[in-house]
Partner chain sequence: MKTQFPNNFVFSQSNMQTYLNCRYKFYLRYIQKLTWPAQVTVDDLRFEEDRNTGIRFHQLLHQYFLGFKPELLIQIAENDPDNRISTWFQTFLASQYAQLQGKIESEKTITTCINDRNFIVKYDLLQFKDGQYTIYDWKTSNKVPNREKLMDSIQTRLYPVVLSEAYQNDQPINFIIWEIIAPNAPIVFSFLKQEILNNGRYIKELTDEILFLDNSDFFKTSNTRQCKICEYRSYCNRGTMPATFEELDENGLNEIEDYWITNGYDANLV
Amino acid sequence: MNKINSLILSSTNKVYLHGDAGAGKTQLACQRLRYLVSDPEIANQGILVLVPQRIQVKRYQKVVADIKASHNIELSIMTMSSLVRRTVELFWPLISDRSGFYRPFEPPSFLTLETSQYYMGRLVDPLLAKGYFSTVSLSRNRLLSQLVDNLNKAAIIGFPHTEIGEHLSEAWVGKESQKRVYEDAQEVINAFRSFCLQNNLLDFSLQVELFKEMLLQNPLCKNYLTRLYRHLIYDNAEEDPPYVHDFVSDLWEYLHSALIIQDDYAGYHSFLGADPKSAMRFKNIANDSIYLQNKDDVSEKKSELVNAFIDFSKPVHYKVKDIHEFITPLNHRSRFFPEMLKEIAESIRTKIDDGVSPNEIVILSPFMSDATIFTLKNELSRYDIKLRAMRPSSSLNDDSVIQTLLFFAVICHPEWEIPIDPYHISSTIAYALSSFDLIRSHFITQEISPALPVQFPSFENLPESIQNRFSDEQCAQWNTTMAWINANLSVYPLDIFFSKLFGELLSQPGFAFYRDLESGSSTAQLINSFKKFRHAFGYQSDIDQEELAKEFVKNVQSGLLAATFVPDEQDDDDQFVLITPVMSFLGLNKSVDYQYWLNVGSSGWYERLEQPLTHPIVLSRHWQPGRKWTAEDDLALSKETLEKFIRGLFNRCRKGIFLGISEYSETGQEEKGLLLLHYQALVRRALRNEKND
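May I see the structure of the chain on its own, in the form predicted on its own?
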């Protein structure tokens, strides 16, 4: 370890550090950063800490915050996407007149995933009416997201966006009609790129192309970047696409020191272009290569267990009770899914009663439905245990807090004339006003005129027979709500409206958001999303702001994705149990004491999502042009994905994994996926081993 520390704590060495997750690689990177920042001479030379996801930035920021440095520190901690945007924005005047933009002397507007899908939708909707994509059974939002994803893949992998349809068609082995879908996709992608060039819009793919093909080829920009950064720490390189590795390779000869960190058996975000094979190039050009692993008895036993779990041919040298010391089903196999959720809640209560901190427990599944989260929240609330859900790629409109905010926005902007389903009116009133229930909310809904715009009656205007059904408290709360609505009709910009609605009404005693910290986070997310949406229209000086606000609300209600939103402050709150999809948890790069796996029999643990308009493997650098994608390729990918997930989850669990198994899944199906079969095979081999003894 002393040798490793001497290599890590060096301002002149270039090191490639790899190993299993949880072996302490990021901890060593933090030590190196502390060493670099503490030295006045080094800190002034320029330090870049590169991470694949924003959520990983905070750990390195804490390191710097703990150092009381009196000297100047030239430090950047960011993702490659942030670096690309900053560089394009800074050097825009240098390339704008040579990039094909129609208005090169005007500033560009940077698009988020949300706003990219919005503009893509404006182009797609007329084509859908003409019969484009008629054989594709996807929701509009998923269709848009896959079209945008194709553009991004072309940019980060490094081939012209005009060849996307050709790449997909060459690999297809099914019906010829699917190739027409790829032609439709190519036509829309070409139209979208032309639209962006006409209106100075920079989506992610265009930012990356400008950065790679123009800025890095420009001596002035390249000299700026190579002088700006002399020391590099690059964590989780395997989760980045190859264009990031290309950039680091270009910087390599100019760096005084570098530390590249890679998790073995990872690359969980391959569906977004992550390329572990590309990241391994640094092993060959670094001065030193270090393999880091845990060597304690527990880790060695866990390593043997995970190898046997993954590979049916591996012998089992222990008994069933030894397996159950680390991975075990709950006390009994439930018949139905809700019963299993109740048992999980009871098990979590027992753990917390035994002294386990709630933030050392995580509930995982390939996908998280609203019903599952709602049920677990209710079950855990019986024991005063709080549950925090994290679904970064879910729709904004899936959140009940955001649905409530949008509801009041529609009511306070009658000129929008956006219809609201009567049931939604009743359920939102019952949710937002704590003293109300669905029955009394329904009485009010019945008195609303079906004509647009939606207008609520005042309490005094309700029939006396209905008034008699309300208590004085409910009457006062309704009058308070109506008074606030009448005082805020079409007065403020939408982001300010949301802020006032939260602060002046919904977070007050008697309303839904009172003392609810998660509602504040959701409100901030919605406001942030609208600001980015509005910023994308910056090039249109004459745009009507009210029309823009209406467009935003309509698109969120239709299911516009929340992009990859991560709160700026992602605290590990000791008071919350986390529930999140497996992929999201693996991206957090953190370990916990206990994991609970849901839907163990589901094929979602390993099967590729239905993506009729794109393909993450075909659109990669490692796919041979012209080769066909077959069923054998699908099977191999499923096995590789399952192995990655199992190893990743085992390495991020310190004490134990509990399997939530029910005879029938959440949808009422009997599921016997590979993960469940692997566990059952492991137990059978252990039983045979016991008999042989």
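Each form is matched to the other, and the largest set of C-alpha atoms that superpose within 1.5 Å is called the rigid core. Numbering follows the first chain given and starts at 1. Keep in mind that what you see is a predicted model, and the values were worked out from it rather than measured. What changes on going to the form predicted in complex with its partner chain:
- With a cut-off of 2 Å and the rigid core superposed, residue 284 has a Cα displacement that falls short of the cut-off between these two forms.
- Relative to the superposed core, residue 206 shifts its CA atom by less than 2 Å between these two forms.
- The rigid-core alignment places the CA of residue 215 less than 2 Å apart between these two forms.
Please show me the structure of the same protein in the form predicted in complex with its partner chain, now that we have looked at it in the form predicted on its own.
This part shows the chain on its own.
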């Protein structure tokens, strides 16, 4: 350990640190950071902490805040995409007139994933009508996301975007018609890039290309970066794509010190271009290498167990009860999925009664449905246990607060002529106006003409027999609502409308959002999402606000616009049990005492998403040009993915894993995926052992 300490507590060496998850690598990185920032001279030289995901930033921020240093600290803790964006924004004037932009001296507009998809959609729609992509069955949103993903892959891997179709086509072994689809994809991608250049739009792929190909070659910019960052700590390098490793390699000779951390067996985000092999280059160029292992008894036992779990051919030395000490199905085997969720809630209650902190428990599944979250929330609330769902890719439209805001937006913008389902009208009125119930709102709904636009009746226009069914309070609240609506017809831009609607009506006493904390953050999310949408249109003064707003609402309703996941203080809140997809949990880089796995029979644990327009492996740096992607490759990838997940989850669990198994899955199927088979095979081998004994 002394040797490790002397390597870590240094500001002059370049170290490659790797090992199992949970072995203490990030802890050592924090020690290094503490050491660097505690010294006034080093702290002033410039330190960069690079992490693959935003959520990891906090841990390092905390280290610095805890130090309470009175000297200045030149420190940046960020993700590479943020570094790229800031650098491109600052150095834009140096490169814009040499990069093909039509208006190089005007400020660019940075696109988010969603706004890129939106623009891609505008180019794709007329082509869909002409029969492009006719042989693939994909929702429009998924089609757009795969096209954008292709462009991003080309940039982060490092090949021209004009060769995407060719790469995919070369590796394809199925029907010839699919090659036509790749050609269609290439055509749209080329058109998208031209569109961006014409309109000063910077999608992620263009930002990365400008950064790599122009800015890193520019002496002023390179000098700026190399002087700004003299010391580097780079955590979870394996979760980043190769262009990040290239950047770090470029920086290498200028660095006074570096600590590169790699988690063995990880690279969970390979579908997004994460490349562990590329990250291993630092092992060769670093002066020293440290390997960290989990060495305590429990870890060793766990490591043996995980090896046996993964490899059918490995002999098993223990009995079933030994296995169940760490990984076990819930006591009672349920027939249906909801029954099993009840069992899980009951089991969690027991754990918490035994003194386990709620934040030491996580519920995991390869995918997360609203119904599962809803049921578990209800079940756990019966025991006063709070559940926090972390779903990075949920759609904005899943949120009832946002649905309410959109509902009023449609009512206040009759020019859009967007229809609303009568049931939705009744339920939203009953929810938004606290004095109303479903019966009263149904009376109102009945009086709405079926012709578009949807228009609310004023109270005095209701038939007298109906008026009599309303209390004075209800009548007054309806009048307040109508007065606000009439005073706020066709307000643009839409973010201002939402802000007014929130502040002047819905968060006022008597309305649904009054002192409701969650409604504030949901509304802010919607407003921010619209602002990004608006800003993506740049500084054009001739933007048609009506068209823009209508497009936005349609896109939210279609699920294209996702709720951006912003990690907040709640991350450390020990009051909540967490429920999240497996991939998100692995990205958190956090260990817990207990894990509950759902949908154990599902193939979602390892199967690649159906992606007919892109391919994470073919579009990677290690793919040999000309090779074909075969069914065997698919199988091998599935196995590799499952192994990674199992190891990752075992390493992030201290005390025990519970398998939520039901005869019928959430979708009513009898599922027998690989994960379940592995578990059953492990138990069978243990049983055989017991018999032999």
